[in-house]
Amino acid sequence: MSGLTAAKEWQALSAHYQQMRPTSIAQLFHDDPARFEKFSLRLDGFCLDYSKNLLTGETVGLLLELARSRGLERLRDEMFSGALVNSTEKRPALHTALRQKNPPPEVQKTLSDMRVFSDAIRSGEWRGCGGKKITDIVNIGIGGSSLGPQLVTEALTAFHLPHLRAHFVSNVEASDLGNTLKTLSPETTVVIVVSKTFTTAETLQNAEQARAWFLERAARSDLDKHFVAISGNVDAARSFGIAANNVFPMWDWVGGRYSVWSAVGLTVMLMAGAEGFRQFLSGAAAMDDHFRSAPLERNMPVLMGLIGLWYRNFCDMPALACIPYHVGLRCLPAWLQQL
């Protein structure tokens, strides 16, 4: 850190500081009426209002300047072109490859399982041991694999179909799982499974207890009816006893904090529908393509960024507060935290 805070740009944001410490955000609206109009940006339906911060245009251009002299352009190009920028494991992070307009074959085609998938089950064409309809699906996994899936899942609440319900379980303290197969029946539920590497402890615990819960009632060779893994695993996946027909892929060049848009995402797409879940797709895409084509001084991503930046480096505020007003955002504070 060193180099970045002996950097000219960093000392003239410091010194800028210096003189913004007198300044309220009050007293910059009463000075600038138009501030409202020159703060802030809009996007498909989303307005990004950065008027109510402590800044001003010459704290904006210095906050550019430092982005620039760090090489932020050529590094998020760099993401997008499949670089090595995950640099503790030598990967990749194409998460942007899985909702681009024209993704790659793997993609596609998992993309299209899914959907024959979602569809059986949301008709009522895919029917349980008892031959009757599914009713709930069991999410199990852990971070990413949980706290994305079920943010999504709530927040499209309003697309779910009426006889379908999601439930997601990630605590490995075993009331978790327990208090929710409690009031499920094996006929009608389907749960899926979600670890990359299929070895997670605490998803692999859970998903056996779950396991357990269905052989009591019904048979081992109904398992391929109720169980679905998201995985890059097969082999693991098929030894728990998972068909490896429902077994949908996990890359590794997707981290999981950023998979709710891989298969990672069948709970959503059960829920809100194949055609919910690529409305789902096209909404993070384009502020991919927002990201990557707007001018660093009207790009929504960046200017967030450097804000965040500004505050917690020279205003000296270490703590970010996320507060969702609609409860079907509740878990974005959780999800934004492990991310």
Given for the second form:
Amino acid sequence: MSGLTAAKEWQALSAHYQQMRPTSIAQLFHDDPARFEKFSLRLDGFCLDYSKNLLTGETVGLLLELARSRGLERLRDEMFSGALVNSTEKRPALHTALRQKNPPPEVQKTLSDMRVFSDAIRSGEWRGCGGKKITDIVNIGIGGSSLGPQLVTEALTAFHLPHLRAHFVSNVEASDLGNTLKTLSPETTVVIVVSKTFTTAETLQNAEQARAWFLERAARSDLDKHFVAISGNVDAARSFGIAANNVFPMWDWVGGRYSVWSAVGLTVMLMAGAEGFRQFLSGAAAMDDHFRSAPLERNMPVLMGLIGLWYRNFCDMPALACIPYHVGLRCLPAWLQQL
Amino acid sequence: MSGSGACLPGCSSYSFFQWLHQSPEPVPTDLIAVVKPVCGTRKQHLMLLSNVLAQSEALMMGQKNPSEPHRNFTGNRPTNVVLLDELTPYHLGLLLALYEHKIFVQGALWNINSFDQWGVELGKVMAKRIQSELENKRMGAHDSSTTWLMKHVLAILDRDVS
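Let's compare: the form predicted alone is above, so bring in the form predicted together with its partner chain.
Then the entire complex follows, led off by the chain already shown.
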């Protein structure tokens, strides 16, 4: 924040708030019949109406001046180009590369490996240790390794196959896993262990419990058909008992909270199909293009971010509520909180 | 994510709407809805969407009632309304990427790194230490609250074992 509050653009917004303070949003609608057209945006069947906010064209102009003075466009372009925007860990943040039309070769290969696995499970060609088809997927992860895939899987229930169910276990509290496993049969279950380092304490604890549950009724050699890892640490996954072929990679340049677009989305692909996953990536790519190319004053993420800053820093409204009116988006608020 | 957030699945009759309408400080709110339903009747779905539109309007307009303060709604409470034509994978991709980039924008302005997670480390390190102390029943130096809580945990667990 240093320097930020002293900037002349910041001071201008402070002064502007004093002018805006006595105004009401309802009055702004009354004063300007074209208000909705000015303060709403559409993109591919997606609509953002931000007209019912305490702002005018002048407010937006001042916010954009602040954004420009802070180098927002340069910082945005640096993120997309793979600069080390994660400065404390000296890493790029290239989740956007996972969803671009022509992703890097390693991403393409991973997507293709995921598709082969997913198609085999969905078609029933992949058989469990008793020769039966897989009916249940258990995703074990924590934070972004759980919330992202869970949100997307639940939101896309309409696209699920009737014979396949997904379960998400992230809590280390034992009843989370226990309640899930007691309804399942090891012969028809695939467990996906999601951990970049394969050392995450909670995830490994749950994974070990799940393996013990499995080995009560199956042989260690059967793990190949039932345990999968999403991890950057192939060796650790292998010594856990997971076949090298069943390890899908995670990369340093994708943060956990932005990872649903990577192999961490395997459960999503299993449940919504490879084509569904492709469309999910392409929706995000469309937003990436919009964020990168739309002028700032017509740019959805820029405006939403700036409006949030306006309330937080100038209007003394530090809280934020996010309310999805769809049961499939039940996990959206939790996912947002971990972003 | 910015500030403290109330993030709850929506339906107008939840009591947190009382907070949204009548809290001393307004809480800017994102209302997110899907226009085309995948199931259910048209009537049922219109009921849902009516609630979304009504909340956005009501939070802005309020209703003055000086004689009965408990029924007074100040209004002037901001909302964003996000409408997805349908809940398809494509639309979901748009929605999630929108919020990812929104957070990036705020991080860029506030000079916050939106990609590291050092904030979770301290708790993890402390938890490891306390776990080892509890396993070995050898308490290190803690404040009196933590010390009591640790002893209490062990007392209850050991009582149940014996």
